[in-house]
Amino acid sequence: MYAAIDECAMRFAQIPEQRQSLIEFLAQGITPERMQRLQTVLSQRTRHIAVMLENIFQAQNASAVLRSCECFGIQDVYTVETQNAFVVDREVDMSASKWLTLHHFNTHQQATTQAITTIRNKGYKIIATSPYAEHTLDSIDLSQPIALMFGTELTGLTEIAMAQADDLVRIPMYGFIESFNISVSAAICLHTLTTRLRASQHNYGLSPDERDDLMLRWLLHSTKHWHLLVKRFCNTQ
C-alpha cells in the first residue's frame, strides 16, 4: 500500500495546482479535528535532521528508532541493508513508518557509500555516533542540516561509514557499560538535538512544496479506499 501511495503522490507532484485541488477534495472526507491535527504535526516536521541506520537486524530496535523519529518530528530515515534486511515490527512501530519518508539502500555492497553520498549531496553534514568520540551532542553545529548515523547492534557502524563521516559524537555515560541500546541512543540524540534546534533561530521547517507533498501522502494514508476517491477526483477534472 505504501508503494502505491508513493506512486500516486509523485504523479500529482508534477502538477502542483492539481495536487492542491486533490488535497482539498480528500480533506472533505475527514473531520475538521483530524485535518487540524495533520496541519499541526506538519508545521513541526523537519528535514534539518535526518537519520541513517546501517544494518540494524532486530526488528524491535529498527521500529523503535522509527517511532522516535516520528515522535520528534524527523521526516527522513535512510536504511542501509547490505548485511541485514530492515524489518519493521508493527507492534513497536505503531504506524510511525507510514508518516515518515523511508529511503532504502540495499542493492549492492556499496550501499553504505551510496547512501552517504546521496545524503551529503542534499546538503547534510554526516555525523557518526561512537562511544570513543571526543565531541558530544552539545557541540554539534546546527546551522547546517545534519544526518546522524547509527550502526548495527553488535559492532556499530562499519569502517566504511566511520571513514566517510564528517564528525564523530558520543553520548556521555558514567557507568561500566560503554554503549546504549541502538534505539535508546537514537532517542537520546534526537531529543537533545531537536530540543536545541527548536530553541534556535534556524529555519528548520519544510518548504511549501514539501508541506503539500506530505499533506497529500498523509491524507491518502488517512483515507479508506483512497484509490477510489482519487479515481473519482480524476474523472471530475
The other form holds:
Protein chains: 2
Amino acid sequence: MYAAIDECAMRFAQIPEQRQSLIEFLAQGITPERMQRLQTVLSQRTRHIAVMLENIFQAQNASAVLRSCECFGIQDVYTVETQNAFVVDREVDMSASKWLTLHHFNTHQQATTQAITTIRNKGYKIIATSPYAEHTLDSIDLSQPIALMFGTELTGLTEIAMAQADDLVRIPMYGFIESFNISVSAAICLHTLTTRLRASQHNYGLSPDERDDLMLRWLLHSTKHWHLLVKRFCNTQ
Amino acid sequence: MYAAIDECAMRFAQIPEQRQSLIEFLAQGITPERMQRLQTVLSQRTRHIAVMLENIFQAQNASAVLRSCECFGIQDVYTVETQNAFVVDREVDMSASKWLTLHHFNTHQQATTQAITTIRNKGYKIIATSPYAEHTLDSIDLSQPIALMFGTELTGLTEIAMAQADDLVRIPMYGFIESFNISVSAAICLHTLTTRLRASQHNYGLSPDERDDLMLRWLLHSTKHWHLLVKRFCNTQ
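For comparison with the form predicted on its own, produce the structure of the form predicted together with another copy of the chain.
Complete assembly follows, chain above in first position.
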C-alpha cells in the first residue's frame, strides 16, 4: 500500500544531501508543532528491539501488535506469511503501519528461515517466548539488539522457528490458563523490555542516516499530494 | 451460567466445618497432582488488585482481559454493563471466567457508581488510567489494595467513572498513536503491578476463609456431576 512512498524514500537514500533538502522543502508544508512532534517521536524510536510475527491469523491480533510496537517506539516488524496473509484491522491498527517499517516474507516456502537469517544478519539475537525458558523479561540480556518472535494464536511458533531461536524468554504465570493472548504477550514483552532499555546505558536510538530516512518517509505519509510536491522539488533541482 | 455453583458455595460458606468436609470428600474424586495444582494456584491468588470493566463492547477484548487476570492470579473482576452486556468469546477466554469471581452491575442506571462504591467499601483505592496521570506503573502506591478501571474501546471510561477515581496511572508512550488497545492496556498494568506486588513485603494472599471458599468452588467446577456428589455428601451428614 505504501510501496510508492518506499520507492521514493529509497531513491533519495542514495543522495543524502538532496534528501536533506527535500525534508526541508516538505517541512514547509506542516506546522512547527507537527514538526516538533515528528522529531520527538523520531528521537524515541529504536531498532535495538524488533518483532517477528509468524503467520498471525487474526487481523485484530496483528493490528494490536503493530499498535503496541508503534506506542513503544519499536520501528521494525518482520512478518512471515506462508500460511496466513498479514492482514490488519484498520480500526485497531489506527494507522500504526504507516509509521512502522514492515518487512514481509511470503514468497518462499522457507520464509521463516529466510526471515530469521535476514534478522540475524543485521546483528540481532533471536528470542522466542516459551514457558520453559530460563530467563524472564527482567533478566534477559539487552546488550545486543534482540528480535522477539511470536507465533500463531493456536499453535504458537513453528518448530523451525523455535529451533533457530538463540534464546528463550518467559512471562511468569500464576493461574490455570497456560498462555496469553498473542497481542497481550507481545505487549507485555515490549513494555517491560523497552522500559528496561530506556532506563539503561545502551545506545538504542537510530543513526543519523536512519533518522533522515524515516523523517522523509513520515513527511511523505503526512502529505496527501506528496508525489506532486516531490515532482515540484525535483523540478527546482 | 455458574449460578448454581455460586449458590452451593454460598450455602456451605455459612458452615465452615462442613465446607472443609465437603472439600475433602470432593478431593477424593481428583488426582493428587490435580489437587496440588489447585493448591499451588490458590496460594498465588490475590484480591489485593482487582479490575473493573466499564461497558466493554467487544467479546474478544473482554475475554482477553479475563484471561490476563487469570494468568496473573487476579481473582476479582467487576463489570458494569449498562450500555453493553459483558460477553465473552469462549475461544479467547479459555474458561477464565470459571476460575475467577465476576461481579456484575447491570440492573441500575447508576451501575458505575454502584460498582465503584461497592469496591471502595471493600477497602480498595480506585485507579483510572490516563495519559495525564502523575504516576506510572512503577511508582503507584501498592500498600493499599487497588482496583484498576478500564473503559470502552472507543471512548474510554465515562466522566462518572473518572470523577470517582482516587488516583490516576499512566503507561508511558513513545509513538504517534496515543492509546493502547484495551486488553493490551489491562495486561501491561496487571503484569507490572503484580510483578511489583509479588516482589514486595505486602501481604497480598487470600485469607484462610477465602481460600476454602475458592477451593470448594474450583472443586465443584472440576467435577461434571458436582450436584450429585454434593447430594451424596449431604446424605452422609
